[in-house]
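A lone chain, given as structure tokens: the form predicted on its own.
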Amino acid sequence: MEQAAAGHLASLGGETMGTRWSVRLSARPGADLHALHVTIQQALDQVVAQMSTWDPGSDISRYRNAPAGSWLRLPREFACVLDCAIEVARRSDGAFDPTLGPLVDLWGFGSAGTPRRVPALDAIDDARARSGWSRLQRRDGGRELLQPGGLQLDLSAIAKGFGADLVATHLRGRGIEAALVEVGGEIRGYGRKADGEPWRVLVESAAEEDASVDELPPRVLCLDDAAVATSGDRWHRFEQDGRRYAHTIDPRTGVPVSDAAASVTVVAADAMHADAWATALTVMGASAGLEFARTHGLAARFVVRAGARLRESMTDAFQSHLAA
């Protein structure tokens, strides 16, 4: 079995929601890295089979077939997702909503298979009405879920960012001092480098866009126990009629984003509350994520089109986390 050298940085990677991970890591010399990778995998693979809705057996896929009236008994892991999708769906008055999955399929961004096109405003009221995270009735410590009949569950801007959280938290346990977990994007780093420098990533814009450096500068974070989640219409998008409609849909109004920033980065304590306000703050425009972001403290930037030309604005507490 492959093992790691002294004062050698490991990396692994491999394949989980129909994305990639890797990881890098600082071993003790002789460590199992074939070991490590299959801690790995196991980790993510239980996200998936807890979160995915593209897996019919998953806990998630369980919850949306289950006759109204039902309780569903949610392992440790998904309920801990729940409670921060609902903390945030809560801060952000909504932007952010576990329950939009009935809309996320409509629209032909989810697993169902629907033609990605301009739904009918019928199709869309009506699955507006099987959605709303307030809807959502637990008991027993959270860890029991009601089905009131017809409610979808859609994790899929807050589960990577998970994912990455659960992997560090197994390479703690396995001794592991110091790693970048990355998943799908979605980053965690603790620990240092054996040089005693902290993590430092490069910080996703809008790849395709064409901007200069002075137009648009790299920017590079240090994560010294933090991570870093980045949401924008560049990913799973689709364009009728000359118009282009972008996988963020704003749970308030049933339609994608239209004025969604070309991304939106947020640094936080852990990838998966990253990965959620990341989401909220780019259903809510560029302008008013922005002023909300700086009014509650959040560690963001967003990168916003200004005719041919892109623009970044960033908070203060984004700019503290900058590598100098």
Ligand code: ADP
Contents of the next structure:
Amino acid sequence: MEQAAAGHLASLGGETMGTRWSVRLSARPGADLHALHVTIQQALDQVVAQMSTWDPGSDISRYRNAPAGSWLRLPREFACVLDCAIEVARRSDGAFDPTLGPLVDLWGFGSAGTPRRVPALDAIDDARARSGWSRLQRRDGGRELLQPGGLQLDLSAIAKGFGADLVATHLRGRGIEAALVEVGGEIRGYGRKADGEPWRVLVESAAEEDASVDELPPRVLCLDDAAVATSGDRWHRFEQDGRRYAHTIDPRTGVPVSDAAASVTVVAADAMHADAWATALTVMGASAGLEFARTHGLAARFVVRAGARLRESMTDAFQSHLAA
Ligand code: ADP
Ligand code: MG
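Having seen the form predicted on its own, can you show the form predicted together with the ligand?
Whole complex next, starting from this chain.
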């Protein structure tokens, strides 16, 4: 049995959702780290079993294949994520939209195995016609969801954040007083380390290819019972005819966001909201997104490419989370 030493910060890690998870936690002497590892992996496996479009047996896949007019009973976690997704869709005026499955597949970023290239215009129109969060109808306090026919959910922009929150909840339930949980770059921290200090995390700035340009000053966040998520076009994108297509789609056009910010980072009370808002603000773009974040009190930071340089801008709410 792996055991934690006194006052020790234990590190655990594994794989989930096509990416990695890692957890740092302050463990009591003798804590069974193997059992904690199992707890964490099971929580994340549960998110995948419910919300992965890559798993044909998941609840989200069952919803896609359900006949028109049928109501599907949602597991509690799924209903919670959908609730937040709809809230952010409404508040962002549809910049975030959990029903973009057909468009995500069409552009080659989904589980359908479609090649990543610019599709025909009528195919975009067709996929747009099959999307739209206002078509979502729920009943029984959000626990049942209607399949009106052809609707396809995609929760990839929020599920990693939720996964980090769920792991934090499970660790708390197992008596772990402080932990920093990361799932594919989305991070949730709670409690304070043995020295009484809150968790600190370095904020990502930009894609690796930009490493040669002038570096921005390192930004360190204090996560005192808070979460941070970053959206960026680092991994999932393609280029065609000199244009860059990121995996975040603008629901208003059905086309990937052009001139996407190099990164958008959001701090929120939980990682689920931070994750969803990072995507919503990416769709709005640096100038409208920053304005929106300011008026809505969101803690957000944008990094944009300006020629060969990077430029950052942040809201006061974001600034207040920076380590002194
Ligand atoms: P990032 O890795 O940049 O943080 P996320 O993983 O949070 O981005 O979300 C990107 C994924 O979200 C896409 O691969 C797609 O499945 C889905 N998606 C794309 N555009 C939107 C949108 N406008 N609203 C909600 N989900 C989206
Ligand atoms: Mg996101």
